[in-house]
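Below you'll find only one chain, the form predicted on its own, shown as structure tokens.
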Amino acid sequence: MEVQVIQGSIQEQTADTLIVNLFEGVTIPSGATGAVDKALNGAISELIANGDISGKAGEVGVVYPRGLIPAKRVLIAGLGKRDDFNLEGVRQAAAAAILRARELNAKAVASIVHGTGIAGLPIRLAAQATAEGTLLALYRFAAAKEQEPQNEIVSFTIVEFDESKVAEMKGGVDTAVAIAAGNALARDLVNMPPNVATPTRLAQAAQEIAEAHNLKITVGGRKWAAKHNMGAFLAVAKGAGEPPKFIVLEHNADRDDLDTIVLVGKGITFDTGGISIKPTQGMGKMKSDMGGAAAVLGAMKTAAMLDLPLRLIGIAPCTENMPDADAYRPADVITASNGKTIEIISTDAEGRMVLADGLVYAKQYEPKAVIDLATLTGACVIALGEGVAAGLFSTDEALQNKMVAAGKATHERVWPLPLWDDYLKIIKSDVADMQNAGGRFGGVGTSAIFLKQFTDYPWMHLDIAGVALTEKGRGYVPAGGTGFGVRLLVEFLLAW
């Protein structure tokens, strides 16, 4: 879809519909919705006048001009009450009025940006955040299967009366562009079947975002991870049928004198919990167990588009985790890159394992930060629930503060949990230097620690088992998967 933002009168567009907006509360529309208004007779106030449209959130609101403007239609997205505007609210009005224009056949459709008249809500943000719920809203997944024709919207653009707010909204809009790219990438691997969406599909992404991007790239298979002593990694590969990928993205590889920053996110491409079987009921879902992957590719694709200054690598260890005969089982002792010995209480805490030797592998990069994203305990979604947060765990206060600031910019909010040392005394063993579960209670802080222990630089991570997969769309998240963690990393990374 062609996105652009111009100089120029909302109401003389030519698109066939128009996009303006409306505050709860609101009588007499002003700004660009009356000018709209203005040239309808009327039209707009009537409707709020009748108790049509009220501008409560969510609510659009249809007028046909009638050959009064040169378009067919004009949407009235609701932006709710202005004092509990946001971001978020752009977002979500966005979003509502580019889904109900797609209900009705449009194709060319114009928008004022939300928020920068009386909400006094930053330019360039404002404009990226219109952009982005309007983007991340058109989102389809193109499944595998006979469909109904469906509308498209073929071009969106944003009409700005003042001359000298243009180049900052395209700026926003630029921005909303890569990011949206980067959530539809990470949305597309998640949905994908497990299948398809295999250790090799994974590589083969990371190879055309390097090939387009210029990044480096490496892809190991077994024999790349035996040299690198990546016991835990190829424990969890022993019983996959698919060819494990152990994949590493650069961009500015060369930059020494830049802020290196590192990305690990697990890539279990498909979980059935390997011996230690997991119920049928549900498995289907962990087609998803590789959100965390998923997320950072898509994080490097967008940081590559708008060329960060900074020195980013992403690591995204993948496999699946299948019973067979070679499969790793209950009671082994693994040793894992940094000589570290695990004793496995459960195959099914395989994403633990593969995110061992990536953060291992991390260090060599000296990094200022590094950041893990795995859809890793079933505990997290208990502790924070489905769809509203991911659990944050952090060695460094200061990061943990930037990355909940990212989470409330975002609105893929993130919870500080503890990582205190009384969990490593639930996973102490007898046999090895740490189990690789600790039992029913505290599994997520369990599962923490546990990861910590292959860490030594600021390290945070994250637990996004409860975002990584929808099963209800919402606003401008379509059901299936998400994306979380792409726009929460790259505004975590726009801040630094």
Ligand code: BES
Second form
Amino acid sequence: MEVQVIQGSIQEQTADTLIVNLFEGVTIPSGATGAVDKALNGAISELIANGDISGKAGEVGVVYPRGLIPAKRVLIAGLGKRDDFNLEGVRQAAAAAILRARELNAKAVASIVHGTGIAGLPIRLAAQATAEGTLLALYRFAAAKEQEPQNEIVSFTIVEFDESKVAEMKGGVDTAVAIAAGNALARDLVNMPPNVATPTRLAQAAQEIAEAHNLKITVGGRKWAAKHNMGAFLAVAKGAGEPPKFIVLEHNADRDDLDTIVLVGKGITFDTGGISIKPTQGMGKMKSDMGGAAAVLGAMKTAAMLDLPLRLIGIAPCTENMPDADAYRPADVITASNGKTIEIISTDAEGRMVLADGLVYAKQYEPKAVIDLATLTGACVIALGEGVAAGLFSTDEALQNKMVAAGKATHERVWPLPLWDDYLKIIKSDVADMQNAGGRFGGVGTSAIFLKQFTDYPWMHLDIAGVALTEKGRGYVPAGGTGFGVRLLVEFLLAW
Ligand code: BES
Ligand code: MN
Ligand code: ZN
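Given the form predicted on its own above, I would also like to look at the protein as it appears in the form predicted in complex with the named molecule.
Below is the whole assembly, all chains and molecules, this chain first.
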């Protein structure tokens, strides 16, 4: 789809579909909506007066101009109450309107930016949010099945009357386009079936990013990992039929004048639990257990597209976790690449194993911050709920505050949880430096304190188990992989 920003009057556009907006409680629209209302001889005011539309959030009214202006239809997106209106409201309004436009078989859509009028949101951010809500909502996964032909919108034009705002709006829209591309990649990788989104396929996705944007790439297999003493990563990979891949992407690899940030994503392309096998019920959801790796690849793509002034490293240890004659077992003692030994209690606590070697590998870059993302524990889902927020653990308060702010700005929310040493006692082992799992209680805390043993730099862990996949679509997040983490990380990196 073609996305652009132009100076002009929305009511004069030749697009087949126009999008304007309305706050709850407004009876006579002003601004761009008012201009369209006038051109339509008060058709919008009439809808309001008759109670057909009220401007409440999520509402999309439709008016048919019948020749009074070039467009075939005008959609009026409800913005809700003016008081608590914010960028998330912009994204939601844009999403509701564009989805309605697609349903109505719109091809060319022209829209105003939501929130820059009486709401007074920053112009650049409002334009970014309008484009982001639009692009994220239009995402569809190309599933392998026969389908009825579906309508695709071919162009989306943001129209601004005030010439002086256009340049800033363009900046915001460019950012949105890059973010939506990274997010779509992450969603695609999660949505692919696990026999397709193999470690090899993830490495191919990384290779494509590297080639398109000139990033340095390393893809290590079993031998490479053995040479790096990655016993924890290899333990999980031992039972895998698919070859494991340890992926490293580097943006601005050779720049020693820039701050270095390392992203690490859990890349379990399917988690059966291994010998500690999971119950049948819902096991298919474990195709999303590479959601962390997908978010890291998506964020690397966006960061490269925006050419962020950072030395940014993306690490994704990828493997299946399968039961097999060769699989690692409970009671095995494994040595990670930093020399620490791990007693296996459950082979289903495999994410922290692959992350352990990923986190140790991050150290060589002398990072200012290392952030890992992982669909790590069911306990985090129990604690925070499904589709609500990621659990956040950090050894660095400033880092934590920055991520909480990024969570608020993007509505990819994170919630801080404690890293107390009490959790370390729970995973104390008699035969190794630690166990890979504790008991039933405090499962998210014990997973995080385990990871901490492999870090010695400012570090943050995000448990995205509850937010990587959604069964029901909502707003600009259709059902399936959410791409959670891409928008959050990019916001964090942009603000760095
Ligand atoms: N991939 C799972 C965690 C998970 C659960 C992700 C639900 C998404 C939704 C992880 O590898 C796992 O199996 N964790 C175990 C850890 C336990 C064995 C210590 C869990 O949470 O039960
Ligand atoms: Mn598991
Ligand atoms: Zn897992």
